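A single chain, nothing else alongside it, follows as structure tokens in the form predicted alone.
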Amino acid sequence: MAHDEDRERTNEVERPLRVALPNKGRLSEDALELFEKAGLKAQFRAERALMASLGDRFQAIFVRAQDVPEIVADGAAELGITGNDLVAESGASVPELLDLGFGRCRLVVAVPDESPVTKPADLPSGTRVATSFPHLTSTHFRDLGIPIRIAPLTGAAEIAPHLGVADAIVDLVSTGSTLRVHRLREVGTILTSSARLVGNPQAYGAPALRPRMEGLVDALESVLRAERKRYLMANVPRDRLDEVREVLPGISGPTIVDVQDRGTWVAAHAVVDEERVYDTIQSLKALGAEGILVTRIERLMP
């Protein structure tokens, strides 16, 4: 019996962890790109395969984005990537491990331009609301104390008011341009959303699996962290080092390296926020810096 338990634990440690990914759309493309940058490029056995290896330690399974929360909650996959709007709509109990930042959008309440409504609380009792998010919509208006009627739709909710199907809609927007095209305007936001890495709670609590799940979180987070940073190098006068340190704080101060000359110059290396690169270069030039080089960072671990 003990041998069987040991064998089961060994298999659990050695087998690839399954990651449920959206099977199409921008969310799928961005997720695969993120994994590739983390050194986990998807390897497909066939062009339309529903599974792919992500290195030796992980395996991708491709499903509808709205099915990811349930698949992870049920344990069919240990990890998954989908929008937190879909996680909230599903009601699945899956811990959020990382906000991936892409796929940003908002779930909003919108009404026709000619409507007198200026906020969700203005909608009268019995209003018909078209949406593909019936759970979140019902909860939102119940919290407002407004009984509404849900008109469930799987897509194209913005056309519903013009067809007489609904008086208002609840739908996802990013720029709001689609609403404007259909002569609709926002009157309130229910939630903001972005892609999240979620995990199965039982797997995350298992001593054999949690370190591997946390390792993936660290790898993906290192890519996201690097996207907002740049690595800057410059030769600076040694006698102005104190001022240079004020300009180049870095993560824990700039790295200073001696240059093979007469000792009047040193090389300063530091990680700089992307939005500060221009001002930093101008400040370094004012201090007499030369040979300034800025490059991207692939991954950045704290």
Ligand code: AMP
Second form
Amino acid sequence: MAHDEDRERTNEVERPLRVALPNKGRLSEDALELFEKAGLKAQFRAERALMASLGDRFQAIFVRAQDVPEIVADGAAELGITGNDLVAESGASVPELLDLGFGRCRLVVAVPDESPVTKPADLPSGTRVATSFPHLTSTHFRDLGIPIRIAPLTGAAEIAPHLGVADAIVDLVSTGSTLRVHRLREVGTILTSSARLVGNPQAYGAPALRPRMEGLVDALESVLRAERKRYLMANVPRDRLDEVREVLPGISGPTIVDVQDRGTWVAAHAVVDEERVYDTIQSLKALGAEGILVTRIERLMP
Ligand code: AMP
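Provide the structure of the form predicted together with this ligand, given the form predicted alone shown above.
What follows is the whole complex; the chain from before opens it.
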């Protein structure tokens, strides 16, 4: 008996942790790309497989983005990636472990262009609101003290006002072009969203599983951090080093390396924010730098 329990515990520790990923769309592609950059490229056994291995320690299971919160809350997967709009709508208790930054959008209230409404609170009682986010929508209007009627749709809410089935909509907006095409005007934001890594709370609390879950958070975070940084190298005159240090702060100051046979020159290396690269190069050139090289960084763990 004790032996069986031991074996069960060992299996629990050794089996790959399941990560629920969206099975289609942008969120799915971006999630798989992120795993690949973290050294966990998905290996599919067959085309359109419902599962894939992500290295030896994780296994992807592909489900609808809407189902990810429930699947992680149930423990059918220890981890999951989906938009926090869907997490909030589901009401599932799945702690957020990391904001992945992609899939940015906003859940907004919109009305036809010709409507006099300028903010959600202007909508009269009894307004019919079409949405595939009934939970977040009813909570929002309940908080405003406005009783509304919800027309639940699974998508394409933007056509509902033109079909006469709703007076307003609550839908996701990214660039805003879908609203414009349908002659709808945004009057308020309910939530801003992006893709999140979420975890099952019991699994995250289990000493046998938590280190691996945290390891995945670290790996994905290192990729996200690196994407916003560049590694910059330049040969600089040794007598301008103090000024170079001011221009190249790096993570803990630049790395200074001797350049062989050029006693008056040193090589300075540093990690630089992507948006500072242009100015930094101009400043280094002004200090007489040569051989400037900028490269991408795959992963960064300070
Ligand atoms: P846009 O025209 O760029 O504002 O995109 C709006 C359309 O794309 C709407 O139909 C939204 O439901 C959908 N959409 C935009 N961003 C997202 C997202 N991050 N996740 C899911 N659907 C989105």
